[in-house]
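In the form predicted on its own, a lone chain appears below as structure tokens.
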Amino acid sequence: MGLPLSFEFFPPKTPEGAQKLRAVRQQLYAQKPEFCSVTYGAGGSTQQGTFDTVGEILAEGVEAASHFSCIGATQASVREQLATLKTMGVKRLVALRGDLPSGFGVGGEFHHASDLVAFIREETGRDFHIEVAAYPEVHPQARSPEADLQAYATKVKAGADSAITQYFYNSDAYFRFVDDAHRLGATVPVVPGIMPISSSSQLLRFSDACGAEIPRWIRLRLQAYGDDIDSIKAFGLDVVTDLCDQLRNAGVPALHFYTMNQSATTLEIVKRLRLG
């Protein structure tokens, strides 16, 4: 009981999408989230949409965290965006290196998320609570698990307040990551990122792209259900609720849900956890 929750959205691309997301947010606000975060497209391609959605969430009386990526950015452009966010009343940032737009070399003055974290701290002091990304199953572009862990520790030492993980379905990977990070002196809270399962094809595609591991038994069960959406959803609810229950019982600091701009599955998981 009483575990803090947060929800992530992506900026809608159409007026209809924006309208639908407003309704979804209202349903999720009933769970009293600590904050809601809004993602940022490759190379900052959705920046205006991100800031617009963040502004709406703040106007609805909920704390909003803007994703903030630094690929292709200059110190001047980052300074300007920080000033905009501050004026809007944003108090939280999710600082990321960000994805490269296709056909784009590594440009700009920031090469790592740790550079961005250090710059934000230097420029704005404690004005923002800075979240960084953590990868319990290793970042897909990391040279090695050790290098990935060191990169994470560098971000924390640069001034991060807490971390949100890539989603995972194996709680042991999360616990091992937290232990390893603590050994390197990176002791900020690490909040598990939770991805509800409502479509097997979407989940498998996402996971292949971002390096999240789908345990073999889950993958096989999903494949066995074929196009039986109801069975996939029922199985997904059981798996993810059980995962959240394990994490809660182990004393995680909070849970962060990747909502995919939907509310039903996340609400059902939260409802089951409250009963659990």
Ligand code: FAD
Given for the second form:
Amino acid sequence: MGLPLSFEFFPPKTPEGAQKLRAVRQQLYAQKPEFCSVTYGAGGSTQQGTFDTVGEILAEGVEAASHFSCIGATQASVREQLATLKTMGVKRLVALRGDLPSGFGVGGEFHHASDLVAFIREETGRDFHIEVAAYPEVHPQARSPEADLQAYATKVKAGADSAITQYFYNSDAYFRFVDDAHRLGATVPVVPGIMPISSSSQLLRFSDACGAEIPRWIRLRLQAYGDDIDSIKAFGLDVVTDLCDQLRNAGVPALHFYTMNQSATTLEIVKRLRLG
Ligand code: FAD
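Let's see the other form, the form predicted in complex with this ligand, since the form predicted on its own is already up.
The complete assembly is shown below, putting the previous chain first.
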């Protein structure tokens, strides 16, 4: 396909989950990803699991990115974790603000992802390649689309090397975001985040909360399939492969897949793209 790929995982909660994820990774490694990334739970809740999974990926000979969220953290705790990641040989971070569960307030010494990016650069220079999050359909807490774009540009100015987007099914939102970011001088590569569709209710529930819109025609089709998983999967594969194809033809720098720790759907999309 000629387009760099990356795959995102979350840290498994059980030994069985960890075992299953090892097999999933091996299947996905056949596609030669540029790197694999591991999410980081709010307030550091999965720190050990995240770092363990990142360590396994590195030991498997694949470049690993650790997600790293700063909400509720102190400078001392971030400094300590950066030192651990450096010792592990991690060279790539996805620097995020993160979300605390409601009721936890916004304590800690970092308020925005841009604070974290600036701190990492201050503390570690160019030791890490820093990715940040981008929201083509606007972050749900943003004061306005323009304020959100400014916040993105601030993260880039603070030292981000590239960005990965929240997933979207409307490519115009992505293209416009990239154009608008350029207008503000934020010209680092913006890699589309791709969410394969393999179930309906989970996707519809999740999307509302995270600033991703499911277009009406997709939502209605998914709802009409009810429990017919085979039809949902077949439809989801067509829709997401078409989206990736369109993005590839438009010259996006790479594709980042939210695998949800599953290999089948992501692999099928990548195979279809390679054949197409
Ligand atoms: P920010 O960039 O700080 O933005 C958050 C909000 O604050 C936005 O509304 C923005 O407009 C506003 N804002 C930013 N700066 C300012 C400012 N200076 N003044 C006023 N407003 C401002 N979550 C996890 O918990 N763990 C993960 O591993 C994880 N991985 C992710 C990976 C990707 C690629 C993406 C897209 C999201 C991920 N998330 C993850 C979700 C993310 O943590 C949430 O979306 C969170 O709400 C925002 O994080 P952020 O880094 O985008 O924050």
